[in-house]
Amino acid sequence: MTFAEYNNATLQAPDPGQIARRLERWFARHQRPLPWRNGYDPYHVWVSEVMLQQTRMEVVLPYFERFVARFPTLQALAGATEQEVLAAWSGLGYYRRAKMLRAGAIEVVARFGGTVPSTVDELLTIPGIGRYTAGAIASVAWNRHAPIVDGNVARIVSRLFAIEHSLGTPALMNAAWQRATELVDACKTPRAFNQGLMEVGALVCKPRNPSCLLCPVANDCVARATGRAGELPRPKVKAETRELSIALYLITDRKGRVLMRRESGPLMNAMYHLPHGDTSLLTGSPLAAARGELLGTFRHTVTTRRIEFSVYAGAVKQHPRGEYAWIDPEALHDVPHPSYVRKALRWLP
C-alpha cells in the first residue's frame, strides 16, 4: 500500500504536531548522557556534529574528550596550527573535516568575536558548515526552530510518511527536508525534538530490523501501518569497490626514527604516510628504496577502496628530498597520520 492509498483509506495523514510531542517526551526520558549535552556549549555541539559525520558514536566519544581537552575553547582551536589540529584528529578519518573545523573557528573569531552564531543563515556563511550542521548547531545549541536531515532523519521520515525515493537521491533528500521542516516547526522545544529524532534513528528506527515496538512514533508511521518498515527507504545503488595492493617500506635511522612522507594529494592531504610503492591512491613518485624482507601484510579500507598493504623492511642510500621527515614512533601522536600507519608500525623491530 502506498502513502496515497493509505491516506485515502484512513482519511488521516500523520500529524506533525503529534509526532513532535511524542519525540520530545521520549527524548526527555531516554536521552543518552553525552558530554556535549552538559550545558550545550555551542563550540562543543559544533565539534561533536563534525566528528559524527560518517563516524559511529562509540568511535567519536574518546576523540571528542581528547580534542576538547587539547582545544578547550573555540579561541584555542582557532589559534592552533593545522598540524596540531590534524594530529589531534589522527585516526578519526576524513581529515578535511578537521581542516574545515579549524578554518571555521578562525572565521568565527574574526567575524563574530568568538561567539558561534545562532541563526542558520549566519552559520551557513562559515567555512565547513553546511545545511545539516547549521541546523544542528542552531537547534541543539541555541534551541532555534531549524530542521536537520542526516541519514538517520531521512530514514525516519521516509518511513513515517512512506517516501518512495531511494537512499542517496536528491529526490529523497528534498522530500526529507520538507518533512523535517514541517516537524520542527510544529515542535515546542527544537533542541529536544531534533535530538529525539536523531536518537530514535540511532537506537530504534535502524536501517535493518527496526524496533517498531519500542518506537515512540510507531502509531504515526505509515510504513509500519502498511507493513513496509523494513522496505523503506528504498536502497541506494552501491558504489563500486576497488581492490588495491600497495607496498609500504619501514625505513629507520640509527635513532630508531621512521622515514615518512607528507602527502599533498586530494586524499588525506597534509597527513604523514609511510614511503610506498607504485599506487594511484597516493601522490608522488614511489620512493627509490631497496626492498628488503617482507615483514607482514594487512587489509585496510579507505572509502570505497579495499587495500592490501604489504610491509617491507627498506633502506635508502641518502636522505630523500621533498616532503620527507624522520619521525619518532613514540611521538606519532603529535604528527597527523592516517590510521593504517599504526597498523604498519607493529612490525618495527
Second form
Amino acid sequence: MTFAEYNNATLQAPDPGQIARRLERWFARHQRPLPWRNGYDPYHVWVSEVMLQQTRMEVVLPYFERFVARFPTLQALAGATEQEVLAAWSGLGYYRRAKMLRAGAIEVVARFGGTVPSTVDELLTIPGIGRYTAGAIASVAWNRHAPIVDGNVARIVSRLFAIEHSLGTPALMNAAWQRATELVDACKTPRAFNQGLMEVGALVCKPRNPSCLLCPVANDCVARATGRAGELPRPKVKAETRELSIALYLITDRKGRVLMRRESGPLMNAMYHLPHGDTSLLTGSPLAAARGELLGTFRHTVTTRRIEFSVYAGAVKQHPRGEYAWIDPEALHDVPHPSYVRKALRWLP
DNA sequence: CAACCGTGGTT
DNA sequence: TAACCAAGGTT
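Next block, the form predicted together with the DNA, ref. the form predicted on its own:
Following is the full complex, with the preceding chain placed first.
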C-alpha cells in the first residue's frame, strides 16, 4: 500500500448524511424560541425571512411582532396601502423589501389563492424572493428538501470543506450551493436541518472566534482538523465609503407640525424626508426656504456613504406645494421615514 | 456581474 | 472610533 492509498483509506470522507443528522439533532436541542417558529405559519416565515435579510435577529424581533399584529394575515397585508406597510417598516432599512413584500402578498392572493407556494420555482416568481428566500420558505415553512445559502451557510461550509475562495465571491457561493444541496438532500427533516445549519452559524461557528468545542460537526470539519477554523473563509474586499455633507431644515408651522417631503426618486422611494440642501443623495426639488440658525450636527452612515448632517432652523418663504406635507411629530409612526429623520427631530423646539 | 440598497450592534 | 458585520435581492 502506498502512502497516498493509506491516506485515502484512513481519512474520513465527509459523510453528508452524518453531518445532516448531527445538525438536525443539535437544532432539536439548542434552537432559540422565535415567534415564527411557533407553528411555522408560511406567512410568518415569509415575513421573518424578508426582515432577516441583512438584518440581525435581535433587531428584527420587535418589528416582526408589531408587523404581524398590524397585518395578521397575508390577506390583510395584501389589502394594506403601501404607506401603511412602509410605516410599519420604518427604521428597519432596505425599504424596497417592504414594498416587494406587499407586492408579493398581492400576487399570492391573485395567483395562488392566498396560499404561500411550497416549491422553489413558484416562490422565485414572487417579488422580493430570490434563491435564498425561496429555499428558506420551501424548507422552513413547508419542510421541502430545498437548499439554502446565506452568510452563515457560506461561512460554515467554507470551513467544513476548507474552501479557499474569498467571502462574497461567486466562486464561494457556487461551491456553497453545491454543498448545501448535497447536505439537504441527505437530511431527514429539511426544516430542522436548514435552520440548524444557520443556527450553528449564528451561535457557534461565528465569524470570529468560532466555538469549535460546542460544535456538533467539529469532527467533520476540515478547517478544524488543519487548525484553520478561524482563518476561513478568507475575508472579502470591501467597497470604499464616501463622505457627504447634507444640510437639513427643521421647519415648523404654528401647530408644531414639521415640513416633510415624499421622495419619488429611485432611493428610499415613497419615504418622507426632511427638506435638505443636497440633491446628490436625495431627490428633493429646491424649496423656497430661509436658512436659520445651526441647531446641531450628527453623523449617519447609509450603506457606503458616511453623511455629516447639519440641522438648521428654517422658514418657508412661500407656501410649499406638491409632495410637501406638514407632519405632526406625534404621528410620525404613521408616516414612512428613514432613521436619520428621527435623529434630526431631536432638535425640534 | 458589480454596485447598490439602511440600520444598529459589536469589536 | 472606524471598521465590520447580519437569515439577500435587484438592476
